[in-house]
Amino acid sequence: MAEKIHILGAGLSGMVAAITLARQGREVLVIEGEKKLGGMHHDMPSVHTTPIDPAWMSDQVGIDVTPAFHPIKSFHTVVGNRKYELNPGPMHAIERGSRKSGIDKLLYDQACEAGVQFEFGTFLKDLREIPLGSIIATGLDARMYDFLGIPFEITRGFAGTQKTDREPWAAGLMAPYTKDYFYANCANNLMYGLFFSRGQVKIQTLEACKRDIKEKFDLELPNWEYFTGRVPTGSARNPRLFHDGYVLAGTLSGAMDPGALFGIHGAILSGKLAAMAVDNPERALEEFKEMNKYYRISYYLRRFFSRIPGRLAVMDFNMRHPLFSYPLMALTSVAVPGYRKGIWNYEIMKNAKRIN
């Protein structure tokens, strides 16, 4: 039996890897830089929406994650000045953080039950403090991108939360003042909104976003907090399971859709593959490449559409005529790492209703 397995990061991918290895009889230590469960303190608790089949995912990783996912009941989006009601399709809300209702707590409890050891509040400035072959799953944190020299883009923005009694609901806003978008969603009596861009975000643009979401969704979120992070979309060749003698998992591995930045699907699956890589690196690498094989196409599509004039007009046309854009939707749909359960973006747009 090999010596203790070290995992850096107690996020989704790190804990999935830890649970998998511990159930195989391994001794596992998870080292987390934050002082408590839930990852980056400024972003937790939070709620996110993602396309997923929770039962299928549970079967794939051998961990029941279904209690953490809640089917979206209603879904609205605004493109420019036009508002649409979408079909929620496979979209589910998921809570991140240390609350009992969050997926992080669900995985942490299962990890403890499997015998995983945790060390919180320890940030390693030098990877030489852990053995080669350790699993690195540090998410959006900037420091490991710098240490390993992994190409990235910087995300900046503002997030706000509030209590709510709404059923699972989601809304999106695409506007000229962001290269990405605003989204809001709720689950477990928590509303979370995030306005961000892979580019500069100014106070003035936040104020414009706040006016828009008040007008379009009758939504006001207090206590907006600034954040910045790094995402693995700095190169068309970014997805990597192995780097400098270490195993990567989650966002750091590039297991993220480079277009809309859906990362939960890839985080969970890549955690299982990182665990597999400990004993069977060849098979793990083969499955990792299969999971991310559409990354490069989506990467170039995103860069193309972010530069064309009339970007919002193109998006609005796609909303009104999704069948015309079906081939592109198919490519971007499967760019969500490992997602092979239909064309999720076509499903949500095919019966879109114009509201105004």
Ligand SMILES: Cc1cc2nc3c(=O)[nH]c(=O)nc-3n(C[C@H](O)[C@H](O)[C@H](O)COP(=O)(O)OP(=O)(O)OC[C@H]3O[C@@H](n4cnc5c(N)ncnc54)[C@H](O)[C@@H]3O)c2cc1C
Given for the second form:
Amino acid sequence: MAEKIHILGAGLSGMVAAITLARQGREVLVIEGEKKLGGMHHDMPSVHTTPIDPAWMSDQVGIDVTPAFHPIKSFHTVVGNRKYELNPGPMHAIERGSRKSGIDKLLYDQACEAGVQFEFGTFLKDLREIPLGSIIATGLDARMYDFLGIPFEITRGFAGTQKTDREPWAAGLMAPYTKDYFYANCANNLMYGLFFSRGQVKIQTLEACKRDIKEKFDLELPNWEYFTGRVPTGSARNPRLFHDGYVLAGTLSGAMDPGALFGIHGAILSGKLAAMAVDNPERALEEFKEMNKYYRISYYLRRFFSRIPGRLAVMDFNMRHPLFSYPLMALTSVAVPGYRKGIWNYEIMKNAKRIN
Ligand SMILES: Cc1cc2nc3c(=O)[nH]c(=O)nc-3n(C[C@H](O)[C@H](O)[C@H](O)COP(=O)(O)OP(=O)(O)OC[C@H]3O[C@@H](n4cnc5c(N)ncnc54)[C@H](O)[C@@H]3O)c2cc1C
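With the form predicted alone already on screen, would you show the form predicted in complex with the ligand?
Below is the whole assembly, all chains and molecules, this chain first.
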């Protein structure tokens, strides 16, 4: 059997790749920059939302990830000044970070059981320190984008957390002061909110967002921290499984929806494909292309909508007339890499009720 496989990054895609390869009898070393599990989310556990069928996903990657996903029980969204109650559909909350209740710990335990070795606290800046053919799964961190010359956009924002007793709940807010949105969700007694934009985020806009979420969702988050990361939406050609002799996985590989930036679904699936690429690069590439085949169209749609002046009016029209916007929603729903379980955004919006 060939030499040890090196994987850079103990996040979602890195650990899925590691588990898959170790179970095939490979010797696997995962190198992680942070001193503990949870990557970018290690010191501030967070809750994210994604459309997913957890049982289907578990089947695809051969790892039972179902305990980490919590079906959203209620879902509200605000577009401009209008608030709607949505059908949660396939939306699930998932915790990231180093706590026992998060997916990072679930994958880490599986990886240890499969015999994966971990080296924490080594932030690689130069890929020459690991062999060609290694798997690079470094998520939204800037360094590997620079090192590999991968086109990106910068996302900036503020995240806040709070303890809660609520059942899994999600809320979204689209406002004129962000090119993206604010979302909040909760699971495992943790409420998490993220206000972000692929544009400038000023303190004043954070204050406007805080006022809006207090008024619309009665939500106050005490601890806001600045956050920035890179997303692979810098070019329509971005999704790439191989680059400069390395195998890419997760968000760095472009396995992210360029519209709403859903990255969890694609990261988990791409971990499996990165592992496959070690022995069967042709088949892995074929499956990778299939998974990301709607990236380009979604990329151009997002660019178009981010430039038109009436973005919020269009969103509001979609809420009120989802059938009319069905073709558009069909295109954007499959932009979540590998999601082929129906038109999830139509499902969410089809019975939207305006509540004020
Ligand atoms: C704040 C935030 C909120 C998000 N919300 C959502 C959401 O609600 N829904 C959704 O679908 N997606 C969301 N995403 C995106 C999603 O989390 C990512 O796309 C996904 O986690 C990427 O998985 P990955 O495997 O590529 O990387 P990650 O899971 O991020 O793991 C990358 C790992 O690599 C390590 N690393 C980085 N550089 C180096 C280096 N040079 N050397 C060693 N180690 C390194 C990092 O420390 C980290 O542990 C969010 C992302 C962030 C940051």
